[in-house]
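First comes one chain, alone, set out as structure tokens in the form predicted alone.
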Amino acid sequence: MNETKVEKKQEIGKTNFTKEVEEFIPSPHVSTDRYEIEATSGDLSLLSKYHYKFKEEYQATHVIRPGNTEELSKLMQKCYQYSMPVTLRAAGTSCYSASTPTKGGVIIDLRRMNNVHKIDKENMIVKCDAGIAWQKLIEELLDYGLAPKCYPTSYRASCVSGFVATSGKVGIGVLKNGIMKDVLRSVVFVKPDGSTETISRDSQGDLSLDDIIGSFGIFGAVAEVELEVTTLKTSMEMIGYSFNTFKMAIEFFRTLKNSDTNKPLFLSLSDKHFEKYAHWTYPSRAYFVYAVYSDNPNATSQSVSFAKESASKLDGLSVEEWYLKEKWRDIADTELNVGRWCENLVFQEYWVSDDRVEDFYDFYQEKTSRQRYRHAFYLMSGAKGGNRVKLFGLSDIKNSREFFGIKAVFNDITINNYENKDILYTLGVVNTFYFLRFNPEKAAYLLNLKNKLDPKDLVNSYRLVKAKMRTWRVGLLFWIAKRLYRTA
């Protein structure tokens, strides 16, 4: 069959697929517009702009927005029937092309699935669609005097399904109430062939909740979730202290984190560069620790007093109240704000164990001292045992030497982190080659499960089990980049 006949056959198949989908999903929510497809193919990292935009075979043909579980199930079934690759996404607030197509096909946008189905105040449970924004869920729970136990700092835009897909180990509430794994009771799950299954903590099927959490959607789509919630507290207060040395800052951070009677709802540590780039004004010291306490007034007051006493022993200087109010008000945007200062923000996210934070920071300092790019450091507490560290590099898009030089530095830090038994926090498409190299046993387990559930490899391909990039090619690129950057 010649090329023209193949293209004609593909176009007929695309048209038939579109018509059949529009029989159960309203046509305004079935789009083949190339501009909408491009706008829906990226995430916050913008990496798809550099890696995928100009590779036509990666471009999706449709963006489709199902409105409920039944429509999602039928859509997945139709994609399976036509062997159409599927990319699942919601708000796209993740990174590293976590929601970027890699084989063309259909982008399934879950944001129309945004309803709360049941709020059970007696049993402290909420059932809702997985595409609901955390902001909307928070507002609906507020009417019942309830709140999520944990949620991401990007809650204003991000959706529940994204926090499930990317592990939900760090955010607001995790230190006090537990991570997503602790609060997720069950999900309604749509498999690649369109079949639907309810998976709970005691399910005995092919998939467990542990398999789904942090899986980046490679096994199918989370359609609905059942979450444990907590009562809305009557008192909330943020504290902040600045320190002259990282040693003092991390000791204070660790003191607050390990307190059993004064658990923060939120806890972070940042350097002066992050404060400068994330806010219009900033204090003058080198390191800053912020904590939010939320409880009854007496417990909150005790926690604030504990923090004040602990900071005084380490020469901590209290951050002014007006700045704290700005900090908490902008918490959902604080990491995005760093991008205001450059044309090309480069970053990497790490999961670093509590006992290795100092070693990680020393290695980071050693690497950045050799390269003169603008950088920033931000650490957010997970549950006891680990933390998310986000490193930023601020680059000029016209300076390709600097761009790849920064990425080469991050590559060295990433390898060192894995060699010390820690991992990357966010994977997506771009970071999967690290996962395959350093977690071969886990990758093999996921691949076997993927082959069983998705033998056609249609759903969220090239994540966790198969990489687009070869390790040796990336290594060679960064080796060259470091040498070019040093001579610039």
Ligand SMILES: Cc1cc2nc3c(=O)[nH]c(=O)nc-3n(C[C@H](O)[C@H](O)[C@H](O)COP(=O)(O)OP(=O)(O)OC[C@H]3O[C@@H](n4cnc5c(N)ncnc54)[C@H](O)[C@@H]3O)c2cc1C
The other form holds:
Amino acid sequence: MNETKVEKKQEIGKTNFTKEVEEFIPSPHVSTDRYEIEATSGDLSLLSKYHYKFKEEYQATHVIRPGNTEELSKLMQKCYQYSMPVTLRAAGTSCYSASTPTKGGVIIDLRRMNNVHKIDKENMIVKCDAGIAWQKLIEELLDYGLAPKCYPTSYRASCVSGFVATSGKVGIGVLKNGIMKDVLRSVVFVKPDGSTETISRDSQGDLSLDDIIGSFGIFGAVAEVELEVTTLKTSMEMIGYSFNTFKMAIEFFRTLKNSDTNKPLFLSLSDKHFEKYAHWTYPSRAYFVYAVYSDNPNATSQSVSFAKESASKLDGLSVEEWYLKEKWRDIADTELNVGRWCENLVFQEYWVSDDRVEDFYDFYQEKTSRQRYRHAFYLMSGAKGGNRVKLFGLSDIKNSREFFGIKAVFNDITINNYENKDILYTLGVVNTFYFLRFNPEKAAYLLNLKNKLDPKDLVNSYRLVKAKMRTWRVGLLFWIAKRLYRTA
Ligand SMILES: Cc1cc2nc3c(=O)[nH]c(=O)nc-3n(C[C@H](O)[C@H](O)[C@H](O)COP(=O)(O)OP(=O)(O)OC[C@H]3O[C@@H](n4cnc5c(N)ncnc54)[C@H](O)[C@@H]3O)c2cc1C
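I would like to compare: after the form predicted alone, may I see the structure of the form predicted together with the ligand?
Shown next: the complete complex, the earlier chain at its head.
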């Protein structure tokens, strides 16, 4: 068959597909509008073309928004029948191209699936659609005096299913109440062929909840979730202390993290560069530790006293109250604000174990001390055991040497992190080649499962089990970038 005939056949197939989908999803939610496709095929980097070298086809042909599990199931079935690649997308805040197309096809935007089905106060459980935004869920639970146990600081935009499908290990509540793995009771799951299954902690099928958490959607779509919730606490206070040395700051951070009686709801450590870019220039010291306590008034005040006492032993200087109030109110914007200071923001997120944070920081210092770029360091506590460190490089769109130079520094830090048994926090599409190189056994396990559930490799391809980018190619690129950056 010649090329035009093939194209014509594909076009007819696409039209039939669209018509058939419109039979069960209202047509305004079955979009082939090119502006909508352009806007939805990217993530926070905005351009859908960004990271195109990691993908076969970076733009979708359809953006479809199912309104409930039944519509989602029928849609997945139709995509399977037409062999249409599928990209599952919630709010698109997780970056690294996690929720963008790699093989064109259909973007399934899950945000219309945003209903709460049941709030069970007696058993402290909520059942809801997976595409619900955390902010909406928080507000609905509020009326019952309840709150989610854990959620990301991006809660104003991001959805429940995004936190399930990424690792759900870091954010608000994780230290006090547990991570997603601890609080997820069950999911209604739609497999690549459209079949639906309820998977709970004791399910014995092909897929377990552990497989689904952090799966970046490669096995199919989470349609509904059942989550443990907690009671809304009656008091909340934020504390903040600044320190002259990283050693003192991390010691304070650890004291708060490891205290068994006074677990913070939120805990972070940042350097003064991050503080300046993310909030205001605060005329103080080099490092900042912030903690939020939320409990009954008595427990909260005990926690605040404990923090104050611990800080004074380590020469911590208290941050003023007005600043703390703004900081907590704006926590959802904190990381985004850094992007306002430059044209091209580069960042990488590392999962660093509690006992390796200082070594990680020393290596980072060694790497950045020889560079001229503007940088920032932000560490958010996970549950006991690990933390997410986010490194920022502020670059200029016109200075590609600097841009690739920063990427090369991050690459060195990434390799060092993996060699020390730590990992990257968010993999998405872009970081998958690191995962394949450093976690071959886990990758082989996931690939086996993927082949079983999605033999046509249609759903969220090029994540976790397969990468288009080759390690040697990146190595060569960064080797050249480092040399060019030094001579720039
Ligand atoms: C300012 C800011 C703060 C952040 N804070 C945190 C934080 O505290 N902790 C943290 O862990 N991350 C954080 N992140 C990263 C990101 O916000 C989280 O990972 C968030 O949970 C992603 O949710 P989302 O709805 O945007 O998901 P998306 O980005 O749309 O999707 C994430 C991944 O999940 C898959 N997916 C989405 N929905 C489904 C589904 N229903 N079924 C199967 N797969 C699905 C997607 O395909 C993609 O691979 C932050 C990001 C920003 C910009």
